[in-house]
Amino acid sequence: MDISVTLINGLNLAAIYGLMAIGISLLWSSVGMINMAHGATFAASGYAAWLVADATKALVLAAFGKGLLTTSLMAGITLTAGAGFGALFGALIYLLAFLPIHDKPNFPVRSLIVTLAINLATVQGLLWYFGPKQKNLPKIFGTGKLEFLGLSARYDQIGAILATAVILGLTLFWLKTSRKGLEIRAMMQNPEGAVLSGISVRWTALPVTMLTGALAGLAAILLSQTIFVSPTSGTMPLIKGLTIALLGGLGSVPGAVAGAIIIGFLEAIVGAIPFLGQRYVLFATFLFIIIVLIIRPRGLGGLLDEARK
């Protein structure tokens, strides 16, 4: 087992899984909603980025030719398209799965059913329009390998790790310093107290769904650097995001980060062991999560429901 390869693969998986898990945790802890359409956001954002990149690639090449500037411009266009469409899809989820039912009884169950319906409808719509063929996005980080201090990593892996670190840093900075971010954190810690303080659940949920949608869109772009976009490409990231959010503890952003790192490295290590390999990655992952949840039912850093009330 090559330690350097395992380290890079673990960090790469942790980065992408972390974007999905944090989005799920943020939405649950702030408005009490489990978004089963997170995978649909992932897939739809990937296709939106592919359409925009495919439409603009010829224009950018004609204007600037091949080179670093063209690669940088295409990277910016692709990331912006993915994040922007993800945010718009998040707003659609807000309009369909939150606004009409947030004040109704059993809102968590109702929203889960509605978002699951949105997910199924979106996947079928993508299959109908694009067909089952996979699409490849531009290599926004270029192609090649970088070797440093005995470590060898592809450009897409390095780019995904660094981009995720920057994205999560900016997200946490916004949550800690902006007025809306402080309102979201207040909803996460004490929803009833936040409402009594004049914070509107209705208008706090919109930026949360848009933010989590943008994170899912960015995760789609970063993961699609190593795989292809397809109508069902959001299924596995959704499952991994949900399980990692449960492992870290629903409502805990640090817990989601820790869970993503643990699962990323666990998958990389199990996949690199010769007598196990990729066949046993899912089995090992879910076995580990089940053991942790048996020992600590609320996850690594989950918020107590009683404390939030």
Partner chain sequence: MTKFYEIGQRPSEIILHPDGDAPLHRRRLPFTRRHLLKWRSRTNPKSLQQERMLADKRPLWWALGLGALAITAPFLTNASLTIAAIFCMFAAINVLWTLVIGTAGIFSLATLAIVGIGAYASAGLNVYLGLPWPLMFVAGGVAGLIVGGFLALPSTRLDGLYYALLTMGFAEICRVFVQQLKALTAANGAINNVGSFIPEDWQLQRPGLLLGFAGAFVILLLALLIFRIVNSERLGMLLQTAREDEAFAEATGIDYRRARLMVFLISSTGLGVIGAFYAQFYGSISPSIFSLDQLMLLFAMIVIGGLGRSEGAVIGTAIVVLIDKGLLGLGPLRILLVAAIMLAVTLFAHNGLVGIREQFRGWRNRKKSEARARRTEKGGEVMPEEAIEFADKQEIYYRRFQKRLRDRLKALITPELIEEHRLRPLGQHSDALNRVLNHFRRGEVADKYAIMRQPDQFHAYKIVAFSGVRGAPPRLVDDKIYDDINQAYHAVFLLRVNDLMES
Given for the second form:
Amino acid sequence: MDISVTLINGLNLAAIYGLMAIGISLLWSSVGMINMAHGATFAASGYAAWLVADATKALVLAAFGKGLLTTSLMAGITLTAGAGFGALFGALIYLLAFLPIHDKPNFPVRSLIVTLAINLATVQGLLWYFGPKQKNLPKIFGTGKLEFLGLSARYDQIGAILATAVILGLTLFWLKTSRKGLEIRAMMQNPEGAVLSGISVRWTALPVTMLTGALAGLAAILLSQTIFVSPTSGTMPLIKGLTIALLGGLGSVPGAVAGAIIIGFLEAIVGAIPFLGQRYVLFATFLFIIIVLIIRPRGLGGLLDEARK
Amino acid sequence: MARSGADVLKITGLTAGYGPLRVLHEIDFKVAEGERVGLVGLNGHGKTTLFRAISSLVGWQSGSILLNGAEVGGARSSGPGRRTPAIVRAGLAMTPQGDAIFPGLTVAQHLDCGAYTPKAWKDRKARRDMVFDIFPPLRKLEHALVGRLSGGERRMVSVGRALMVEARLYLIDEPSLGLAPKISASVIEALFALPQDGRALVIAEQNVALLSGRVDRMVGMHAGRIRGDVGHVSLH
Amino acid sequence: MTKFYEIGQRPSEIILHPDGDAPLHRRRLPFTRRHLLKWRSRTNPKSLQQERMLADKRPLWWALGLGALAITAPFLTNASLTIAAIFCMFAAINVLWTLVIGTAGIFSLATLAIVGIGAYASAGLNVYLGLPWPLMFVAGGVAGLIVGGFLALPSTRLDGLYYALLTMGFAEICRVFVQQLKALTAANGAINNVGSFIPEDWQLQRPGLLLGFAGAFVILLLALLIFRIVNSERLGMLLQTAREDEAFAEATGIDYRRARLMVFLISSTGLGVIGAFYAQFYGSISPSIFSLDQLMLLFAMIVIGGLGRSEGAVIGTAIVVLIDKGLLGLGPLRILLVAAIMLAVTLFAHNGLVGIREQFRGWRNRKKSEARARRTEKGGEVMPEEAIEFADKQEIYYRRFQKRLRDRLKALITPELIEEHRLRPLGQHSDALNRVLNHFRRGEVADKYAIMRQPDQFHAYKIVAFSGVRGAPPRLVDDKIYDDINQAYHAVFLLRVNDLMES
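Previous: the form predicted alone; requested now: the form predicted in complex with the partner chain:
After this comes the whole thing, all chains and molecules, with the earlier chain placed first.
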């Protein structure tokens, strides 16, 4: 029983952190930018989804009454709102942190600082506008528990895990097969060769930033099934995403997935050990990552594929 | 249609360089439709810079570059590479010096990168076949990673990428660089076997022997200037 | 009378005019071989007078700024005085951080963690073991040194971002660790009632605030002194080479890794001491010093000022502290304002506010050299923007004259003229050909050619070009053999015409 809870918790956390980490890793490897505003995207999309859900809830309830249809419709609305706003926020990051400085000196450091400033501004702006009170998103997967094979899991956990698997699968499939994905990978590997193949860095970077933004938005909706939306709710996922991206070796998507799974389980296990508890979770994570980084200075990435230097 | 007669490329007064360094000096250069031009000259005399200036990849440049009669040059002092995709789409296919290619893609994907126009993308399979006909060794390497290929095969991929669309002007920079003589001869051979219907080809090469007798015109480059094509007073 | 506009840098330079040929006599700082100000002696070529120019005006700006702060402090209100003291403290932290990020090139985010550990160690020793306050500074320094040594170990192995993450994680670990300490749980992880250099009954009184400010000011001065000693003396020089080319530095035997570690340790010790001061200044220390928000604010400070420069660290700190502590009425908008400034500075400046001047000069120089590169080709004439680089102005007029002369002669060269020379290289010539030939005769040796008779052959000539350098033999122009001297004359003429047309 205890183990099953740990397992599900671990997978749930891994799913959400994985979404964040892959966004960060992807953006780094394709456009060479560390997106510190990923947490801001997370929080802002959470709020956007909350606003939309709040506005439409009465309407949907009035139209369809209480039932499965309403729940699924609300789920659709919330997810679309979150992902859509995340993509919009990604476009904003593109406009501020990529477009003006991408061919100027010190781009990596400067874009990091710009995204950090965006993060700071967004968190404070949300705090100022919405206040520190937490908001509750509609339960898109309904409430309840499912038991099978002796495992018991809440709907939201199963939903988060499945949704993440689907989203990640779709994203990776898109990257592998579509033309845009080919262009993104070409740009990752050789920017000059890419422009000579008629691939515009500026127009390829936009879908990447929007995609990673949408991933952060989805992560926000999924995590808010378990916890609430608050102005600072993006900070922890950002730190987790960043640490996992680094643990996996920046720029390596398989590394990020592996890192997310490891960290997710580590957190769930540490949280479940009675004398350690939730307060030591971050402590244990960082300790683990420090040890890994000391042994493997470039993270796990090199083990799995060739990452951008 | 090209407005300036049959000139695919017409460069007038092109000056270009990197930072305070000036590499090209007032270059005037023309390439007509269907022409094969050899650009010869020693290392460091501006052949590569000329190609990079045509594709807007140098630090700064000024002067007019007409590609198919449309201006793609002009004065520019920042953002190298920003206009390149547009120039490429205007009908330029350039193979950069060395192996400026994508090591993590397979040969097929790499060739697909070259097919950037919607039409070329649609029938990319046929075009790949065409490239494989020109470079037969690539056919059985279709799904191999480019980074794992030998130097000659990589050069073939690099040139093949440029052949994936119907460009008007092909700039091939040092196709023989760093290759064994036999392989470089076969690469050049394949280049000259291409049909010349309306496209123009400029090959930069240090090894004059590889080109002599096969190009319509040989142009020398010396110290950032074109020599052998124009001159005020002929000496002998 | 015509009004003359002052151009160039000279009007803004500080120049002394000493008597006659009085020798330059600079005073050294005691116990060192350093001079206080960097005077340069030169003779003005125009007035032929001795003058002394201050080559580096930054010490004056520092003295002005810090002096103004010290003088105005006693007249400030209590609130402003506290802000000034906090500014000094944070500026000191940032200056030492700049030493790590800029001089040593280690992207460490553990700065506040080291300060916090120094503060906790010294405060703990003071409160629980009764350590007197003067020794707290020692305790803080030792704690900082130990932590710095621990953190420095992986710094050479890890890349920038990975190390940044590691240090960020270290700060988080510290925060959790402190909060979990059983002894401190009552106070939520804080240590209160720390002994201080400010006497007990002066706390929060005017004299106490003044003393607090004085202490912070001294700390800032000490931090700047450490920065000066480390950054521009031996260690800084070693690291400068490593910044430019690590492999080259290593090949010349510079152990830059060791130098980096040394800088890191020195700065950590300093940060530990500041930590002890921090605990004494507030009389307490709480885990919030390890928090990410505080770190981000500190990072904003050095980013706005400019990474890697001490003036940047101080200016950035001044701006952010003024907004954060001075405009308390704005609430969360303060941070929004800081973020907006950070955004604007990063988007428009390559390296913070202090880098703007340099960036502008770089931009101007680039434009200038581009324009020059485009234009000098048109005949070797001196362009106006180049004129200041010639000491001998005569040269400018000489070149202009030559250029115009060449232009006129170029216009004279026609196929008929060449034909005339071909028919009769020697003897009576037309006016135009005479002018051209006279110009060729007056040319410099390096531009000239000669006709060389082939040894053991009659009427067989080759053309050689003079090197123009004494001792360097002429070189053969080509292998062509002329069997008529007149043909050879004409060939030389054609070569010179070619050179003229191309100049």
